[in-house]
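One chain is shown next in structure tokens, namely the form predicted on its own.
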Amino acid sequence: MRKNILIDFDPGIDDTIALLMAFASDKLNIVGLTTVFGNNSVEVTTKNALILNDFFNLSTVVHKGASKGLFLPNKNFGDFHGKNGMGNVDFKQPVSVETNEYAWDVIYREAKKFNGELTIVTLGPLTNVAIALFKYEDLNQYVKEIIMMAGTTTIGNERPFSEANVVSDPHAMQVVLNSGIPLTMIGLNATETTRMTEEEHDVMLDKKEEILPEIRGMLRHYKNIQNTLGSPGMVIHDAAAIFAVIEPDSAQSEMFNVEVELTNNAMFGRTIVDIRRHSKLPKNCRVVERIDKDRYLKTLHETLLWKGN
């Protein structure tokens, strides 16, 4: 039985892969596609997201949301998915259009649809679904769980300590660990553990088998501004995030009480995971702490080569 989900995200090149692996995926049943800002702005992601949907031949409805956290200014965004957050890669304008309704009420409409049996899986900032369970009290009462590419154990990217999902909008991220409703937290923590190497990576893009020439591009300049501003190789978080979705079992977790830091300090969108084996505090999210690497690399590779629908 395929597992129902909404896939709240700001494509955003990690975010492509993600998305073609969820589609690709025989398990998983993809009712909708909320956007929201982060990798860019909402207007970027969005079109990036109905972009995806005609190269893809998707046929799936795409709905805006939120264009800045609940607390906090416009967030600059930077360039680290290129200027159109596809990589600089050029992409037909899109001919599917996004709809009147705001991606928090359709998270709440299909919520209810599905009567506990939706998955809501977060790729982005938390905000679509915090404005949603700030409006619709009984949210909580008809989501089957979350799972959100958020926050870290160890170090940040946006911040030393602070992962950029979570620091775009803390304080929804904040709101979703008060919500009540079964969570899990797939952070930088967990996603590093699948990071390819130099080696990896060449492989997999000087295959034999075709990859279109628009997700190579993509990828390479990810790998390419991975390896300028940050560690050797590359890591596709939200789709490692995705791959541990649709196999639950590849992801080593366990139960503890995670937090976030609203203090405005250094330490500002910390998601602080208490391991004390005393703590008496509620374990209120599952961490993911590994990610089985070679069952997701053989599971990539496939997604690199399907085509759409």
Second form
Amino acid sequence: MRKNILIDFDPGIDDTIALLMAFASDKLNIVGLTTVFGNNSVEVTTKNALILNDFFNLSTVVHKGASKGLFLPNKNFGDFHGKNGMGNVDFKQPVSVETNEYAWDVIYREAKKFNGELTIVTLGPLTNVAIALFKYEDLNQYVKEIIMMAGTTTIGNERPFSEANVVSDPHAMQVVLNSGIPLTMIGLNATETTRMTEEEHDVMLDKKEEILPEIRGMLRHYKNIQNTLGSPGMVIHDAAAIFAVIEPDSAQSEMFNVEVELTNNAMFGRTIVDIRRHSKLPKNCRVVERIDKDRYLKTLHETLLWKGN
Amino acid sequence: MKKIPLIIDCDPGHDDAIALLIALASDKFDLKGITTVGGNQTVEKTTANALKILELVGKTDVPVVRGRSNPMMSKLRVAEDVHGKSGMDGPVLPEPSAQPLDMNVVEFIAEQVEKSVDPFVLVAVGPFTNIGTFLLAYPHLHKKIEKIHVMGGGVYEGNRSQLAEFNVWNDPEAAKVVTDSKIPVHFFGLDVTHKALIRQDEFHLFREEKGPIFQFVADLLDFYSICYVNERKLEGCPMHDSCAVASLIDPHMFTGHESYIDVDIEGTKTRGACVVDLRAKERRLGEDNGIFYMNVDRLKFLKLIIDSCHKLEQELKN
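Beyond the form predicted on its own, can we have the form predicted together with the partner chain?
Following is the full complex, with the preceding chain placed first.
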């Protein structure tokens, strides 16, 4: 039976690959997409979701969500994913349009509909889920689990110990951690275990004419920016996370207490994973430690050859 | 004159009860509903209290909607030391026969705001959890809110900590959503509400009137004064929440400063305190987003409360 998932994301290059991997898989039933600010403004990420819906003929629905962190000012969006959030690759203006329903209302509606059988997968800041939890105090009864590409147990990216999705809205992440819903955190520590070497990258991308030029262009931008920032090879964070959703047995994980630093200092947005063996704090989150890279690369390869419906 | 479309979000509460009486007596308002929140007591109790008050004054046509039970980021801390076990200890009112409207609180607020032709006013006199959630969940409706009148905060004094006032202290993040919204916020904080007293030597003005509403207020004052007169050494009972309503009836009753107002959510000593930037405009941390009130014409204010009670008594008789 296919796993019912709702994807909350901010495309984004790695979000794009993750989305393709999800739709190419025969193990998932994607009930809809909700968008959030993060890699770019919510207007841009929503437009990008619609572009992907058209380009790959996904026949899905897109619902717009939050434009900024719960209690934070508007974010300045960097150039990591290119000006358009898609590695500066040109796409046609989307024909499909988002619904007029807010992301948080869709999250609740779908969770209730699937009555304990909906997995929410988040690839961006947790803002939409937090607003859903604020508005619907009984939401936690209906969601099967939330799997988040968020945080890190080791080093960060946007700050020394903080990962970008969490820094964008640390309070939202803490609200989700408080929710009582079964949680899985797939952080940078886990996605980094799937980092491709230069050689693996070249074998997969440069010699495969079958990969769509748009996808190739996006990934080239993504790799270049990672290399510029001092990381050799390439890791596609959100795709690694989706892979762990599709093939849960490929991910090694353990339950921990996780909290988020909410004070605006150097540690702002750090996911504090209590690895002390004698910890008495409630274990509120499954934390992924490793992802089977060989199996991941195989699935990624298939994904890159997928041309849509 | 056009009536002001209004929702009162509250946690009755002794001072909330008197604020509600003023609002229910006034013909200036088109009161669309009362929404309740966990604050002075649990939301179950504050909801029951709101229903009791409506039954007392015979205005059960005003819908009551039960709101959120806990603040955004933490568990609720009630003020049983001030308001008692029921949240409105003192007066003995019958259990309400009506039920709150079975509806999500922010959907109710959104529906009322959406269908209002005239600019809407929100009055928020409990922790700001409902209003904050409404603002987060309905960004497109912000422009339909003319202003938000709140009881909360303080410039120079707090009550739950040195600088944090109960409503903001309980849910600082929700309060921050309100000040961040850029909707004009009119703050009635402790600086002014501690001047908006019914003095102990004025309690008899209520007790001597024989009607049920005056007796209700006299009972409220007697209980409320245990905290405020005996323990906190004020000369009477501060009518905190009533300020946020009275100012809509007579704006000239209060004076304050236009200012940039923010809420501190992370200070180790100042979490839940209001940042009211009273410096010269050129130095302020941000654009002015509201008015922070500092003074009240107390006798005018007292007269409004007494007149409101008379009016409600009269309506009960008719």
